[in-house]
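Next comes just one chain, in structure tokens: the form predicted on its own.
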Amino acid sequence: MDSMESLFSLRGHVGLVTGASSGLGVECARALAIAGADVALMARRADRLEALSAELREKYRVKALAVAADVTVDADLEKALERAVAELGKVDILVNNAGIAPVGSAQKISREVWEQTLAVNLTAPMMLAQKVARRLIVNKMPGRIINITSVLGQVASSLYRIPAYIASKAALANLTRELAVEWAPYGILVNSIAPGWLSTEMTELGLEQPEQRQRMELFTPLGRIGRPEELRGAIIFLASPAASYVTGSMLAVDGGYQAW
């Protein structure tokens, strides 16, 4: 690895990104395409996926596939993965990005909301990682799995009451470590990225409130909200040959939020 190309190129690889219809999922897909990977895009909003896949093909000259699927439905996951493999040849990079963050205090949250949050944020990443890893192991291929967690998987929220989200992201962070240990013998590297306050569809309502935005900026050492595209470098690094000795790690992209 003695050149930029050999360190960070993803040419010849195929990534699958969940939650790719908006926010950080879009940036994860763009990052993989920038580095040369072909990309399968998974989410429920098919029209947005089609628009993004067209953008990736035209701008980055990679293959891009839109696959409408609900990550909480096992049959959807299986069909989506089968289609990605059939049309793109393989999937050796998985980015588990899909997530929801319902607001509601611990004393009021319903079982239904709690279980739905865990289904999207924790169970779906596990099931999809399992399906991808099984194929890689059978075919004796190495791979990369990147789970998008959150700084709020490491600390409590001082701004919103989101117990289900925080619990699910904390669990996903530790699940990442377990999968890294179990799949290391097969050359499958599993890491997580913990974003801080980035400007996305999920955070836009809070950012529109001056007091809430001020609190986000106040508790971020860099003193500003992050741009979604600032996640790209972390994605490329963890998916690339440059991270060949990195597994079971969490990379914070948070403006220093956890450094206080």
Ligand SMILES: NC(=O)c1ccc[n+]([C@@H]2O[C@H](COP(=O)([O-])OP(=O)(O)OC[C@H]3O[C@@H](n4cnc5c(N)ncnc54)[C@H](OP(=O)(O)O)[C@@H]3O)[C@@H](O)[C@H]2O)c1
Contents of the next structure:
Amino acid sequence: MDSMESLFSLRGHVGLVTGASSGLGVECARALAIAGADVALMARRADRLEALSAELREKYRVKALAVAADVTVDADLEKALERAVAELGKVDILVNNAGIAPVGSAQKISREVWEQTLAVNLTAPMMLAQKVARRLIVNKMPGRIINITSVLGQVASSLYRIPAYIASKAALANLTRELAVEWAPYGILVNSIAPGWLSTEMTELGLEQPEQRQRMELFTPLGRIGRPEELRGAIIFLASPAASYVTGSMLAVDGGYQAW
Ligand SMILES: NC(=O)c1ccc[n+]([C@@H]2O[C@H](COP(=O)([O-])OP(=O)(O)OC[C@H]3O[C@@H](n4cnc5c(N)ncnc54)[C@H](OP(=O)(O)O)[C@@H]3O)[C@@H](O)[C@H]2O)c1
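Since the one above is the form predicted on its own, can you give the form predicted in complex with the ligand too?
Everything in the complex follows now, all chains and molecules, and the chain you saw is the first one.
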């Protein structure tokens, strides 16, 4: 690996990104396309996926496919994955990014909200990783799985009461390590990225409140909110040949949030 191309090119690979209809998922998809991978885009809002796939084809000259699906519905996942494999040839990079963060205290949270949060943030990444890994193992192909967790999978939130989110992200972080161990013999490397506060639809309400924004900035050593595109480098790295000896790790993209 003695050139930028051999270290970081994803040409010949196919990524599947969940939650690609907004925020960080859009940037994960752009990152893979910038590095040359073909990309399948998954979320429920099909119109947004179609618009992004057109952008990726046009701007980065890769194949891009919208595969609308609700990640909590197993049959949807199977159908969407099958379509991605049929039209793009394979899926050997999975980015489990879709997530929700309903606000509500531990005293009040309903079983329904708790279960829905775990279904999107934890069960769906597991089920999709299983489906992707099974195919790779049967075909004796290596692969990469990147789970988007959160700094709030490591510590409690200083700002919002989001018990289900916190629990789901902590579980996803440790599930990442388990999958890394289990699938290492097959050359499937599994890592997570833990973003701090980045500006997306998920955080926009908080960011509109000057007091909340100030607290987010105060708790971040770099002193500012992250831009969604600042996730791109981490995605490319973990998907690339450069990360061939990296598995079971968590990469923080958080402006230093976890450093103090
Ligand atoms: N922004 C931050 O500061 C931050 C920090 C740490 C971690 N994260 C994590 O980063 C990931 C992306 O968050 P974001 O900030 O980009 O939020 P966002 O803009 O709200 O995007 C969430 C994405 O998840 C998808 N999604 C939600 N439920 C789904 C379902 N049932 N089936 C399919 N897709 C579903 C949404 O698509 P549809 O609605 O179209 O289905 C959307 O594309 C999440 O896992 C989040 O926890 C974000």
